[in-house]
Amino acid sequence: MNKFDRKQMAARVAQDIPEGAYVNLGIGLPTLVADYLPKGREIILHSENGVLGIGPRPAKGEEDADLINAGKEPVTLLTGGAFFHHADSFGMIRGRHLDFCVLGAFQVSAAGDLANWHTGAPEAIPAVGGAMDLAVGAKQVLVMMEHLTREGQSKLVERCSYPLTAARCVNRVYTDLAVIDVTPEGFCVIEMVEGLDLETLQRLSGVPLKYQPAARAA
(Lines of atoms letter the chains of each structure in order from A and count residues from 1; the text may use other names and numbers.)
(Lines give C-alpha, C1' and ligand atoms only; values in the text may rest on other atoms or scores of the structure.)
Protein backbone atom coordinates (compact mmCIF):
# COMPACT_ATOMS: atom_id res chain seq x y z
CA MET A 1 0.00 0.00 0.00
CA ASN A 2 1.28 3.44 -0.93
CA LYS A 3 1.90 5.96 1.83
CA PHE A 4 3.01 9.55 1.99
CA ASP A 5 6.48 9.84 3.47
CA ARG A 6 7.16 12.53 6.04
CA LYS A 7 8.36 15.04 3.47
CA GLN A 8 5.24 14.51 1.36
CA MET A 9 3.07 14.94 4.45
CA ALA A 10 4.82 18.21 5.27
CA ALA A 11 4.43 19.45 1.70
CA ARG A 12 0.73 18.59 1.75
CA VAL A 13 0.17 20.57 4.97
CA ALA A 14 2.15 23.52 3.60
CA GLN A 15 -0.07 23.58 0.51
CA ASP A 16 -3.12 24.47 2.66
CA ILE A 17 -1.57 27.40 4.56
CA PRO A 18 -2.68 30.66 2.92
CA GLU A 19 -0.93 33.92 2.18
CA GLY A 20 -0.42 36.15 5.22
CA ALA A 21 -1.05 33.44 7.83
CA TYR A 22 0.62 33.43 11.23
CA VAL A 23 1.48 29.82 12.01
CA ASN A 24 3.00 27.83 14.87
CA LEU A 25 4.67 24.51 14.01
CA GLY A 26 4.66 22.06 16.90
CA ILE A 27 7.62 20.01 18.06
CA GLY A 28 8.62 17.00 15.97
CA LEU A 29 7.03 16.14 12.63
CA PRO A 30 5.27 19.53 12.12
CA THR A 31 8.60 21.40 12.02
CA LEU A 32 9.21 19.87 8.57
CA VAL A 33 6.44 22.06 7.16
CA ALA A 34 8.77 25.10 7.27
CA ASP A 35 10.87 23.61 4.47
CA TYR A 36 7.91 23.18 2.09
CA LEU A 37 6.03 26.47 2.28
CA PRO A 38 5.32 27.70 -1.27
CA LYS A 39 7.91 30.16 -2.53
CA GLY A 40 6.47 33.63 -2.95
CA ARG A 41 3.71 33.06 -0.38
CA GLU A 42 4.27 35.19 2.73
CA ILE A 43 3.67 33.00 5.81
CA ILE A 44 4.94 34.09 9.22
CA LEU A 45 6.13 31.23 11.43
CA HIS A 46 5.99 31.52 15.21
CA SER A 47 7.66 29.45 17.92
CA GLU A 48 6.44 29.51 21.52
CA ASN A 49 9.96 29.96 22.92
CA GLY A 50 9.82 33.49 21.47
CA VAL A 51 10.58 33.69 17.76
CA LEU A 52 8.53 35.23 14.96
CA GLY A 53 9.57 35.09 11.32
CA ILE A 54 11.26 31.69 11.20
CA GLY A 55 12.74 30.58 7.88
CA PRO A 56 13.85 27.18 6.58
CA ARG A 57 16.36 25.00 8.38
CA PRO A 58 19.92 26.34 8.17
CA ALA A 59 22.44 24.65 5.90
CA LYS A 60 24.77 22.23 7.64
CA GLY A 61 27.57 24.13 9.30
CA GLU A 62 25.59 27.38 9.38
CA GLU A 63 23.56 26.66 12.53
CA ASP A 64 23.39 29.30 15.27
CA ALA A 65 23.12 27.68 18.70
CA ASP A 66 21.32 30.78 20.02
CA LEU A 67 18.59 30.64 17.37
CA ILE A 68 16.39 27.60 17.93
CA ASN A 69 12.73 26.62 17.90
CA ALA A 70 10.74 25.16 20.79
CA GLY A 71 12.08 21.69 19.94
CA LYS A 72 15.66 23.00 20.34
CA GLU A 73 16.29 22.60 16.62
CA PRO A 74 18.33 25.28 14.81
CA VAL A 75 16.30 27.64 12.62
CA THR A 76 16.90 30.68 10.45
CA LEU A 77 15.33 34.11 10.82
CA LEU A 78 13.81 35.87 7.83
CA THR A 79 14.21 39.59 7.17
CA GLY A 80 11.93 41.41 9.61
CA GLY A 81 11.88 38.48 12.05
CA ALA A 82 12.21 38.97 15.80
CA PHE A 83 12.82 37.13 19.04
CA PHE A 84 11.44 38.03 22.47
CA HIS A 85 10.50 36.74 25.93
CA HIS A 86 8.45 33.54 25.96
CA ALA A 87 5.80 35.26 28.10
CA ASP A 88 5.15 37.63 25.20
CA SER A 89 5.07 34.65 22.88
CA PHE A 90 2.37 32.96 24.95
CA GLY A 91 0.51 36.27 25.03
CA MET A 92 0.31 36.04 21.25
CA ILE A 93 -1.04 32.48 21.49
CA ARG A 94 -3.57 33.15 24.25
CA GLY A 95 -4.65 36.39 22.57
CA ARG A 96 -5.65 34.32 19.49
CA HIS A 97 -3.21 36.03 17.18
CA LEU A 98 -2.19 32.77 15.47
CA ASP A 99 -4.19 31.70 12.44
CA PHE A 100 -2.99 28.09 12.47
CA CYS A 101 -1.00 25.69 14.56
CA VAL A 102 0.25 22.35 13.27
CA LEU A 103 0.58 19.70 15.98
CA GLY A 104 1.46 16.04 16.22
CA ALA A 105 -0.91 13.66 17.98
CA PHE A 106 -1.26 10.26 19.61
CA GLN A 107 -5.03 10.29 19.07
CA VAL A 108 -7.73 12.48 17.52
CA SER A 109 -11.37 11.73 18.30
CA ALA A 110 -14.38 12.03 16.00
CA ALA A 111 -15.40 15.10 18.03
CA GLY A 112 -12.04 16.78 17.36
CA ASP A 113 -10.53 16.08 20.78
CA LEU A 114 -6.73 16.07 20.78
CA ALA A 115 -4.45 13.81 22.83
CA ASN A 116 -0.80 14.51 22.09
CA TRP A 117 1.21 14.67 25.32
CA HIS A 118 0.96 11.46 27.35
CA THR A 119 0.49 7.75 26.67
CA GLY A 120 1.31 6.44 30.12
CA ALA A 121 4.82 5.40 29.09
CA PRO A 122 7.25 5.90 32.01
CA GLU A 123 9.72 7.90 29.87
CA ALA A 124 7.03 10.27 28.54
CA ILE A 125 7.24 14.01 29.09
CA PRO A 126 5.45 14.55 32.44
CA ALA A 127 3.52 17.71 31.54
CA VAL A 128 1.26 18.94 28.75
CA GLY A 129 3.38 22.04 28.09
CA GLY A 130 2.49 24.72 25.55
CA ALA A 131 0.43 22.40 23.34
CA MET A 132 -2.70 23.07 25.40
CA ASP A 133 -2.33 26.82 24.80
CA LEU A 134 -1.81 26.32 21.08
CA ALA A 135 -4.73 23.89 20.75
CA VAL A 136 -7.20 26.41 22.18
CA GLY A 137 -5.46 29.64 21.15
CA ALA A 138 -4.94 29.10 17.43
CA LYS A 139 -7.87 29.87 15.17
CA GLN A 140 -7.41 26.54 13.34
CA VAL A 141 -5.68 23.40 14.56
CA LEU A 142 -4.11 21.09 11.97
CA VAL A 143 -2.83 17.70 13.10
CA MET A 144 -0.02 15.90 11.29
CA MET A 145 0.54 12.27 12.27
CA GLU A 146 0.98 8.73 11.01
CA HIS A 147 -2.39 7.03 10.58
CA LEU A 148 -1.51 3.94 12.63
CA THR A 149 0.57 3.22 15.70
CA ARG A 150 3.54 0.85 15.49
CA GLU A 151 1.16 -1.85 16.72
CA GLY A 152 -1.23 -1.15 13.84
CA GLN A 153 -3.89 0.66 15.88
CA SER A 154 -5.70 3.64 14.40
CA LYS A 155 -4.90 7.06 15.83
CA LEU A 156 -8.35 8.18 14.68
CA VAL A 157 -10.72 7.08 17.43
CA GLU A 158 -14.32 7.49 18.54
CA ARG A 159 -13.12 8.67 21.94
CA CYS A 160 -9.57 9.37 23.14
CA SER A 161 -8.22 6.89 25.67
CA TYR A 162 -5.21 9.08 26.47
CA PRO A 163 -5.36 12.29 28.54
CA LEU A 164 -6.63 15.20 26.45
CA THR A 165 -4.56 18.16 25.43
CA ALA A 166 -7.76 20.02 24.49
CA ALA A 167 -11.35 19.16 23.64
CA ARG A 168 -13.06 19.76 20.28
CA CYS A 169 -10.18 21.75 18.84
CA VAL A 170 -8.96 19.86 15.74
CA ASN A 171 -10.10 21.10 12.32
CA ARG A 172 -8.15 18.88 9.92
CA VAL A 173 -5.91 15.81 10.14
CA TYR A 174 -3.08 14.95 7.73
CA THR A 175 -1.79 11.38 7.87
CA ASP A 176 0.44 9.22 5.71
CA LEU A 177 -2.76 7.78 4.17
CA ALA A 178 -5.29 10.60 3.92
CA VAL A 179 -6.41 14.16 4.59
CA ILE A 180 -9.44 14.18 6.88
CA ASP A 181 -11.66 17.01 8.10
CA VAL A 182 -13.28 16.92 11.52
CA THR A 183 -16.92 17.95 11.05
CA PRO A 184 -19.97 18.07 13.35
CA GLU A 185 -20.89 14.67 11.88
CA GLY A 186 -17.44 13.16 12.51
CA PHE A 187 -14.51 12.36 10.22
CA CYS A 188 -14.81 13.32 6.53
CA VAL A 189 -12.08 12.14 4.14
CA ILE A 190 -11.26 14.72 1.48
CA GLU A 191 -8.19 13.07 -0.03
CA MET A 192 -6.48 9.67 0.02
CA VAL A 193 -3.06 8.46 -1.06
CA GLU A 194 -3.02 7.11 -4.61
CA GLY A 195 -4.19 3.51 -4.82
CA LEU A 196 -6.07 3.51 -1.51
CA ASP A 197 -9.84 3.03 -1.47
CA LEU A 198 -12.32 4.15 1.19
CA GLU A 199 -13.20 0.59 2.18
CA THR A 200 -9.57 -0.18 3.07
CA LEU A 201 -9.11 3.15 4.85
CA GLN A 202 -12.33 2.52 6.79
CA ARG A 203 -11.09 -0.90 7.88
CA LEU A 204 -7.73 0.47 8.98
CA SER A 205 -9.31 3.40 10.82
CA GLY A 206 -11.97 1.50 12.73
CA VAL A 207 -14.18 4.58 13.01
CA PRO A 208 -16.97 5.82 10.71
CA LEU A 209 -15.65 7.82 7.75
CA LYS A 210 -17.49 9.89 5.21
CA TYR A 211 -15.93 10.70 1.85
CA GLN A 212 -16.20 14.06 0.15
CA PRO A 213 -13.22 14.67 -2.12
CA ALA A 214 -11.98 18.24 -2.13
CA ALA A 215 -12.50 20.20 -5.33
CA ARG A 216 -9.24 20.90 -7.12
CA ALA A 217 -8.43 24.16 -8.84
CA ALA A 218 -8.53 23.99 -12.63
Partner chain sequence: MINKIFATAQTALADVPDGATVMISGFGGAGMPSELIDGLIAQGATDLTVVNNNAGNGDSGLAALIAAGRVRKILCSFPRQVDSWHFDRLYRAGKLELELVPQGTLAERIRAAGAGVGGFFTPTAFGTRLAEGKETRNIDGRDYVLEYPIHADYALIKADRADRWGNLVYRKTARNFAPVMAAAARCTVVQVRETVELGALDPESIVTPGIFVQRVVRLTPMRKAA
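Switch from the form predicted alone, shown above, to the form predicted in complex with the partner chain and output its structure.
One chain, no partners, no other molecules: that is all that follows.
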Protein backbone atom coordinates (compact mmCIF):
# COMPACT_ATOMS: atom_id res chain seq x y z
CA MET A 1 0.00 0.00 0.00
CA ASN A 2 1.17 3.50 -0.89
CA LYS A 3 1.82 5.83 2.03
CA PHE A 4 2.79 9.46 2.36
CA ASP A 5 6.19 9.66 4.03
CA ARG A 6 6.85 12.32 6.68
CA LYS A 7 8.07 14.84 4.13
CA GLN A 8 5.05 14.34 1.89
CA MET A 9 2.74 14.76 4.89
CA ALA A 10 4.52 17.99 5.83
CA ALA A 11 4.33 19.28 2.27
CA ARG A 12 0.61 18.49 2.13
CA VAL A 13 -0.09 20.42 5.36
CA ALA A 14 2.01 23.33 4.10
CA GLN A 15 -0.20 23.67 1.00
CA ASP A 16 -3.15 24.57 3.26
CA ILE A 17 -1.39 27.44 5.08
CA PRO A 18 -2.32 30.68 3.30
CA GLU A 19 -0.46 33.95 2.81
CA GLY A 20 -0.45 36.11 5.94
CA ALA A 21 -1.23 33.31 8.41
CA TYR A 22 0.12 33.24 11.97
CA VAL A 23 0.99 29.62 12.68
CA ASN A 24 2.32 27.53 15.57
CA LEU A 25 3.99 24.26 14.59
CA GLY A 26 4.08 21.64 17.35
CA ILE A 27 7.14 19.72 18.45
CA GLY A 28 8.27 16.78 16.30
CA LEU A 29 6.60 15.95 12.98
CA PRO A 30 4.69 19.30 12.66
CA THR A 31 7.99 21.23 12.84
CA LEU A 32 8.81 19.72 9.41
CA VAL A 33 5.99 21.76 7.84
CA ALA A 34 8.21 24.87 8.02
CA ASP A 35 10.50 23.40 5.36
CA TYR A 36 7.65 23.06 2.85
CA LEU A 37 5.81 26.39 3.15
CA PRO A 38 5.44 27.75 -0.39
CA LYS A 39 8.25 30.23 -1.03
CA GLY A 40 6.02 33.01 -2.36
CA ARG A 41 3.84 33.19 0.76
CA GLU A 42 4.64 35.39 3.75
CA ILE A 43 3.72 33.21 6.75
CA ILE A 44 4.65 34.09 10.34
CA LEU A 45 5.64 31.23 12.62
CA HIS A 46 5.01 31.53 16.36
CA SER A 47 6.65 29.56 19.13
CA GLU A 48 5.31 29.28 22.70
CA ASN A 49 8.57 30.34 24.27
CA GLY A 50 8.11 33.90 23.08
CA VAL A 51 8.92 34.49 19.43
CA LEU A 52 7.10 35.46 16.22
CA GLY A 53 8.84 35.29 12.86
CA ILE A 54 10.93 32.15 13.16
CA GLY A 55 13.29 31.67 10.23
CA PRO A 56 15.20 28.64 8.95
CA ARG A 57 17.54 26.53 11.05
CA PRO A 58 20.88 28.28 11.62
CA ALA A 59 23.99 27.07 9.80
CA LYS A 60 26.27 24.81 11.79
CA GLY A 61 28.33 26.93 14.15
CA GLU A 62 25.80 29.80 14.00
CA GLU A 63 23.51 28.45 16.74
CA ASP A 64 22.57 30.82 19.59
CA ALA A 65 21.56 29.17 22.88
CA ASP A 66 19.25 32.15 23.57
CA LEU A 67 17.33 31.73 20.29
CA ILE A 68 15.38 28.48 20.35
CA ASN A 69 11.91 27.14 19.53
CA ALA A 70 9.48 25.25 21.76
CA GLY A 71 11.30 22.02 20.90
CA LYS A 72 14.44 23.68 22.31
CA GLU A 73 16.10 23.51 18.89
CA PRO A 74 18.17 26.47 17.65
CA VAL A 75 16.32 28.70 15.18
CA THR A 76 16.83 32.07 13.46
CA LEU A 77 14.69 35.20 13.45
CA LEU A 78 13.28 36.71 10.26
CA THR A 79 13.50 40.45 9.65
CA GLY A 80 10.37 41.80 11.35
CA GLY A 81 10.37 39.10 14.04
CA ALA A 82 9.67 39.88 17.69
CA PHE A 83 10.32 38.54 21.19
CA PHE A 84 7.87 38.64 24.11
CA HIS A 85 7.38 36.97 27.47
CA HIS A 86 5.58 33.72 28.15
CA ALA A 87 2.30 35.19 29.42
CA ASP A 88 1.99 37.35 26.28
CA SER A 89 2.89 34.36 24.14
CA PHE A 90 0.08 32.29 25.62
CA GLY A 91 -2.23 35.30 25.45
CA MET A 92 -1.71 35.13 21.68
CA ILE A 93 -2.60 31.44 21.76
CA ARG A 94 -5.51 31.46 24.20
CA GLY A 95 -6.81 34.79 22.90
CA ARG A 96 -7.46 33.28 19.48
CA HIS A 97 -4.88 35.31 17.60
CA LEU A 98 -3.20 32.32 15.92
CA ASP A 99 -4.77 31.27 12.63
CA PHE A 100 -3.44 27.71 12.76
CA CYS A 101 -1.66 25.29 14.99
CA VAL A 102 -0.35 21.96 13.75
CA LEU A 103 -0.13 19.23 16.39
CA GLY A 104 0.78 15.58 16.59
CA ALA A 105 -1.71 13.15 18.15
CA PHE A 106 -2.19 9.72 19.68
CA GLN A 107 -5.91 9.75 18.87
CA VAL A 108 -8.54 12.00 17.31
CA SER A 109 -12.23 11.25 17.81
CA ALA A 110 -15.08 11.70 15.34
CA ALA A 111 -16.23 14.70 17.41
CA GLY A 112 -12.81 16.32 17.05
CA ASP A 113 -11.56 15.44 20.53
CA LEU A 114 -7.77 15.37 20.72
CA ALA A 115 -5.55 13.08 22.81
CA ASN A 116 -1.88 13.92 22.40
CA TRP A 117 -0.23 14.40 25.80
CA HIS A 118 -0.55 11.19 27.79
CA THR A 119 -1.01 7.53 26.96
CA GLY A 120 -2.73 6.91 30.27
CA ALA A 121 -0.04 4.44 31.31
CA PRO A 122 0.15 4.61 35.13
CA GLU A 123 3.95 4.52 35.23
CA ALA A 124 4.39 7.33 32.69
CA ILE A 125 5.64 10.70 33.94
CA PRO A 126 3.01 13.18 32.74
CA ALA A 127 4.11 16.20 30.69
CA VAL A 128 1.71 18.55 28.90
CA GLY A 129 3.63 21.66 27.83
CA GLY A 130 1.55 24.01 25.70
CA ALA A 131 -0.62 21.38 24.01
CA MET A 132 -3.83 22.14 25.91
CA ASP A 133 -3.52 25.88 25.34
CA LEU A 134 -2.86 25.45 21.61
CA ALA A 135 -5.75 23.02 21.20
CA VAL A 136 -8.31 25.40 22.73
CA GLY A 137 -6.80 28.61 21.39
CA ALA A 138 -5.87 28.36 17.72
CA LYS A 139 -8.60 29.26 15.22
CA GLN A 140 -7.86 26.09 13.22
CA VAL A 141 -6.33 22.99 14.80
CA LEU A 142 -4.64 20.74 12.25
CA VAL A 143 -3.40 17.30 13.31
CA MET A 144 -0.57 15.35 11.66
CA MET A 145 -0.21 11.71 12.58
CA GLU A 146 0.24 8.19 11.25
CA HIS A 147 -3.12 6.69 10.40
CA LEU A 148 -2.38 3.53 12.43
CA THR A 149 -0.44 2.74 15.57
CA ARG A 150 2.53 0.40 15.33
CA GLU A 151 0.14 -2.38 16.34
CA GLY A 152 -2.19 -1.52 13.46
CA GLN A 153 -4.89 0.17 15.55
CA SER A 154 -6.69 3.13 14.01
CA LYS A 155 -5.77 6.48 15.55
CA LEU A 156 -9.06 7.85 14.26
CA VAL A 157 -11.52 6.67 16.90
CA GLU A 158 -15.16 6.94 17.93
CA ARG A 159 -14.10 8.09 21.43
CA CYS A 160 -10.57 8.72 22.68
CA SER A 161 -9.41 6.06 25.14
CA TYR A 162 -6.36 8.15 26.10
CA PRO A 163 -6.70 11.22 28.36
CA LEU A 164 -7.99 14.24 26.43
CA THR A 165 -5.94 17.29 25.54
CA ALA A 166 -9.12 19.17 24.61
CA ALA A 167 -12.62 18.28 23.45
CA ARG A 168 -14.05 19.19 20.04
CA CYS A 169 -11.04 21.15 18.85
CA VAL A 170 -9.63 19.42 15.74
CA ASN A 171 -10.58 20.76 12.30
CA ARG A 172 -8.56 18.58 9.95
CA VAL A 173 -6.34 15.49 10.18
CA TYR A 174 -3.44 14.69 7.86
CA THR A 175 -2.32 11.06 8.02
CA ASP A 176 0.05 9.00 5.92
CA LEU A 177 -3.02 7.63 4.12
CA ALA A 178 -5.52 10.46 3.82
CA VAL A 179 -6.66 14.00 4.59
CA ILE A 180 -9.78 13.97 6.73
CA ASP A 181 -12.01 16.82 7.89
CA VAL A 182 -13.85 16.74 11.20
CA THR A 183 -17.43 17.76 10.44
CA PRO A 184 -20.61 17.91 12.55
CA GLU A 185 -21.45 14.53 10.97
CA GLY A 186 -18.09 12.98 11.84
CA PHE A 187 -14.99 12.26 9.76
CA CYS A 188 -15.10 13.18 6.09
CA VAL A 189 -12.24 12.05 3.83
CA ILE A 190 -11.25 14.68 1.30
CA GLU A 191 -8.12 13.05 -0.15
CA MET A 192 -6.46 9.66 -0.15
CA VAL A 193 -2.99 8.50 -1.07
CA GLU A 194 -2.80 7.34 -4.69
CA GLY A 195 -4.05 3.81 -5.20
CA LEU A 196 -6.04 3.66 -1.97
CA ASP A 197 -9.82 3.19 -2.13
CA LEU A 198 -12.37 4.25 0.46
CA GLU A 199 -13.33 0.65 1.24
CA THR A 200 -9.78 -0.22 2.28
CA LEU A 201 -9.36 3.03 4.22
CA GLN A 202 -12.69 2.38 5.95
CA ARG A 203 -11.64 -1.16 6.92
CA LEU A 204 -8.42 0.19 8.49
CA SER A 205 -10.17 3.04 10.26
CA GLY A 206 -12.53 1.54 12.82
CA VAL A 207 -14.85 4.55 12.71
CA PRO A 208 -17.32 5.59 9.99
CA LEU A 209 -15.84 7.73 7.23
CA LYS A 210 -17.69 9.80 4.70
CA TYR A 211 -16.07 10.78 1.43
CA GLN A 212 -16.36 14.17 -0.18
CA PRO A 213 -13.33 14.97 -2.34
CA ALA A 214 -14.50 18.51 -3.10
CA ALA A 215 -14.79 19.64 0.54
CA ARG A 216 -12.11 22.19 1.42
CA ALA A 217 -13.28 23.64 4.71
CA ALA A 218 -9.99 24.48 6.39
